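There is one chain below, alone, in structure tokens, taken in the form predicted alone.
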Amino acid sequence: MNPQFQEKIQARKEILDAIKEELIDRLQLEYEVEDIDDDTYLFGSGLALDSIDAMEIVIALQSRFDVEVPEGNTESLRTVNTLADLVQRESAH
């Protein structure tokens, strides 16, 4: 496997691994990280955190990886892989 794709896949996988830990520790989820797929919806039937929540993951987000959340912008919240995919493409610019 290619080095640098190699790189990627570890450096997405600590970005994962961060999220996790911050929405464990912040919101005091009952959960040990690698209890959490990444495709687990945050709200809902997934991990069932409200309005709230949702704030506290902005703030986490912000403080974490200084990162803005793009007000309205609701599709970044849903699961684990798309607050990832948020952070790097914030971190990008």
Second form
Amino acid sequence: MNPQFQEKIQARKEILDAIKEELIDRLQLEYEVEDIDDDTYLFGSGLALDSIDAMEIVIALQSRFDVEVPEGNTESLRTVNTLADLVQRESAH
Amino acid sequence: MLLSSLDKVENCNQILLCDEEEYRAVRERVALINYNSYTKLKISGGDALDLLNYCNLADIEQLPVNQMMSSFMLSEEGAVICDATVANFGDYFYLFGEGVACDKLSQHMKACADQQNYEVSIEDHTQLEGLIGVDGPYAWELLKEFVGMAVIGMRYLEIAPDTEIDGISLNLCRAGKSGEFSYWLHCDMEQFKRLWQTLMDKGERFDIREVSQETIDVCKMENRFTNVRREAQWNNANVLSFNTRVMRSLEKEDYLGRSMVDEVIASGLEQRTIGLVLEADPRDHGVAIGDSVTAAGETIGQVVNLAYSYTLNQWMALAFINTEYAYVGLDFEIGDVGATTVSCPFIMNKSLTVRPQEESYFD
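Mind giving me the form predicted in complex with its partner chain, seeing as the form predicted alone was just shown?
Every component of the complex follows; first up is the chain already shown.
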């Protein structure tokens, strides 16, 4: 694999795995990290989380990545991948 | 005879380009969709739950009364044969299937029941009952005019049985895959036309439109709901290629296709689906569904769906990509068109910002 791809993938994977670990630990989900696909919906037909869980996710992002979720930012709270997008975007600032 | 993944109603290889006005109705107003082609099987008897559980990836035992569950029916090889929405009405179940002919699905269920010695009754109601989809950020407001505020409180996949609209008895279900407020209206076929017209008449104020399957397919793709007719035909793909791991239950007993699902989990998935946005119009470059995706010249996957998004103002694709490459933020090529992997869903739905308690289409 091209080293440029490798570097980007490694950085993304570390964030995705950390987010999944936080979700599993904080929300006591009965999954392993590898059970949660990156595009899994957090709510509804995916992990079926609720609004209380959403607040836990916001806290998790703050404590683990020092990233704040702006109020009303439902766009980032959709899948594991959209959470990772937010973390990468905010970390780059 | 049991079905295989090759028994789908049709294999669609055409690029998806829907009518913009229809698309705007789904994304900005209210749209009506005729889902009469969906298979509707009424399944009852002492082993109805066991049969449905045996044929589905998801654990139907977890499905409460007056709720629906959306999952996939699998072949013995662990491939997807159709979209399956199971509704629990207490004394009986309904199986709404999309992507396979109703007679074939009915035969498949009967073959499974025979194979497992289940005592069930399977009635094909496809021609007897109609199904209307009402989708859009203000779909709730149109239905509120008929059934009152209760519609606002319905949770996703909840059923309000024996609801009445203009004297027509129907099952009102909060279901659909456009990513907007979506409902299914399940009624006797004899009442279908009148119900449709009633909704169209009342919906005039909402600039309602009838929309085609192509438009709904584009919306499904934007929200990353698997389109069995289009995406599940490639390479007899294992159901887990569609990012469905959380859909399976670890507690559930044996089900059709389980051995292949377990085998893939043990050995590792070769490819999985990821979304891409394209830098150019694929039609100008001869790019088509089925084309290879390459990374720095190396073939790493295959396009399985391709559509134009009026929200993104861009072409989007879904591709099966080798798992080591299936990450967001990478620049690949499809033919000579650049394509970047992105998070799904592709778009932000208007319905996520609409508050039914406080807002109205007429504000």
